[in-house]
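In structure tokens, one chain follows: the form predicted on its own.
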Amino acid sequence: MHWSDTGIVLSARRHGETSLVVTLLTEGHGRHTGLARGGAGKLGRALYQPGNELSCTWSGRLAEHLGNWKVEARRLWTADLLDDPLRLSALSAACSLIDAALPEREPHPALFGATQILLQALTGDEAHWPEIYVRWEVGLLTELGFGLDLSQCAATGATTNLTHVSPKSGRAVSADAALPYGKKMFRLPAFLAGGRGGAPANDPQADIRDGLALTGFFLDSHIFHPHQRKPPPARQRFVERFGMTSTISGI
């Protein structure tokens, strides 16, 4: 059996002397793994970089087999980021999160589309790409069944001045309702509140760090910790690199 699709490279590991085991996020077939024969050569190594978009055909005798990939390049996004370590780190974090969190062979077309938007933002002139990345992580949580409810206050039902998120419920909380709890709640960045939040932070990077702290907590507590796993190191490296960067290109 075989099928053809569009895929985004998530990971590639060596198999024997000349081949790679490659995992793609495909538009219609979800996260899918196959063997790329000869992929360990110079051309294959450039092709199978995480984040690259490929036209792919998977073939195998039975559906449950590893199968084989035949691919052609559609858009080699990674090459555009080699001179921007922070954006490249964000790309690596996104690919590693999908690879670690998404069930295999389960279609998630909405996540595929959101990942394409993220790739376009990372490789283009989008000034607010860090916000798009945080929104992408919120979307990943939603795709996995752990969406955040940021539409109204969990305590009062208010739909304005939403400034915090409860770590217990994943729901927004208004400034007044959050006041007694001090630092026990996550701050809700204004860009995630959809016009229902407080004022943006004076430092745009503070909003991004708050967003990463928020999504990181729920990724860990709902997706990785229940299975005695940790979030992928690439995501932690991105957070650390972001924290050490005094300015972000475009902001």
Second form
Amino acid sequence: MHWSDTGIVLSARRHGETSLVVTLLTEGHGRHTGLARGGAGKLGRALYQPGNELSCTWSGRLAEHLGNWKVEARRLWTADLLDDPLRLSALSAACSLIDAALPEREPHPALFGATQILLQALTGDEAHWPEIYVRWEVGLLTELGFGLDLSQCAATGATTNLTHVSPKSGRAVSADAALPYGKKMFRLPAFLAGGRGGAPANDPQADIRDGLALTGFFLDSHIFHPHQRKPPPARQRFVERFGMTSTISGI
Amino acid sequence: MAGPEIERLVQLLARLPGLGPRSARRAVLHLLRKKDALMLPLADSLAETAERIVPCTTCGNLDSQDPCAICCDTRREETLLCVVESVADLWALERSGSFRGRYHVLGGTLSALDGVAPADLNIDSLVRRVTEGMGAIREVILATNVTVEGQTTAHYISDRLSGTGIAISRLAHGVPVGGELDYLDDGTLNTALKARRPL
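Now that the form predicted on its own has been shown, please provide the structure of the form predicted together with the partner chain.
Complete assembly follows, chain above in first position.
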């Protein structure tokens, strides 16, 4: 059997001297692995860098086999990011998160589309790409079945002045309702509240750090910790580049 | 059928890069035919190399002396330090003959997939070498591979050395010598355009 799709390279592991075992996030077939014969050669190495978008054809005798990739370049995003440490670390974090968190061979077309948007933002002149990255992580949580409910206050039902998120329920909490809980709640960045939140933080980076702390906590507690695994080090390195020092912010 | 000694030799040779069981069998047959001229000298050479070659405690290069010949060579520029991923990369630069400074071999790159963290590489020793070098090193050239992992490692090292006041550079990316634009991938062309310089 064989099928053709569009895929984004997540990881490539050397197999023998000339081949690679490559994992792609495909639009219609989800996270899928296959053998790329000759992928470790001069031409293949440029293609199989994490983040590159390829036209791919998977073929195997049976669906459960590892199978083989035949690919062609669609958009080699990665080359544009190699000189920018922060954007490169964001790309590595996104690819390793999908690789570590997403079940194999389960289609997630929405996540594929969101990842394309993230790659466009990373490689473009988009100044708000860190916001897009945080939104992408929120979307990843949703795709995995652990979406955050940021539409109304979990305690009062209010739909305005949503400033915090409960670490227990993953639901938004209004400023008044969050007051008694001190530092036990995550701050909800204004850009995630969609007009229902408080004022944006004075430091534009503070909202990003709060957003990364929020998604990092739920990724760890819902996806990695239950399987006695740690989040990928690439994400940790990306967070460190933002100078993150605390995981839970004050009120 | 071959004897157990030959089978064992075939199995061992087949584990070398570039050799499979079939080519290993051919190599063994060739060695057996040229026992005195090739097999025994090869065996001696292997034993001697295994016994004498050690990693250099200064740079990580492989040599029969520690510090290695490159680290001991007083004709080399002490102010230039080139950071490479592996000894193979060091040998490649030495073959080119264009670099006359010193080296530091990292022993790999940061890799989330293979679980390689900064502590698994010779990065701490690099930082010590640079900071404790009493100002001898003036420029560090990061010659890691142009891959996501290679460049991530380069950025990490650059961060670690950022407070030392030492110039940090990296190798140029772009069109290879003899490269025809028509055959280059989009990524290389983009990088080459970005790194263009006035004539």
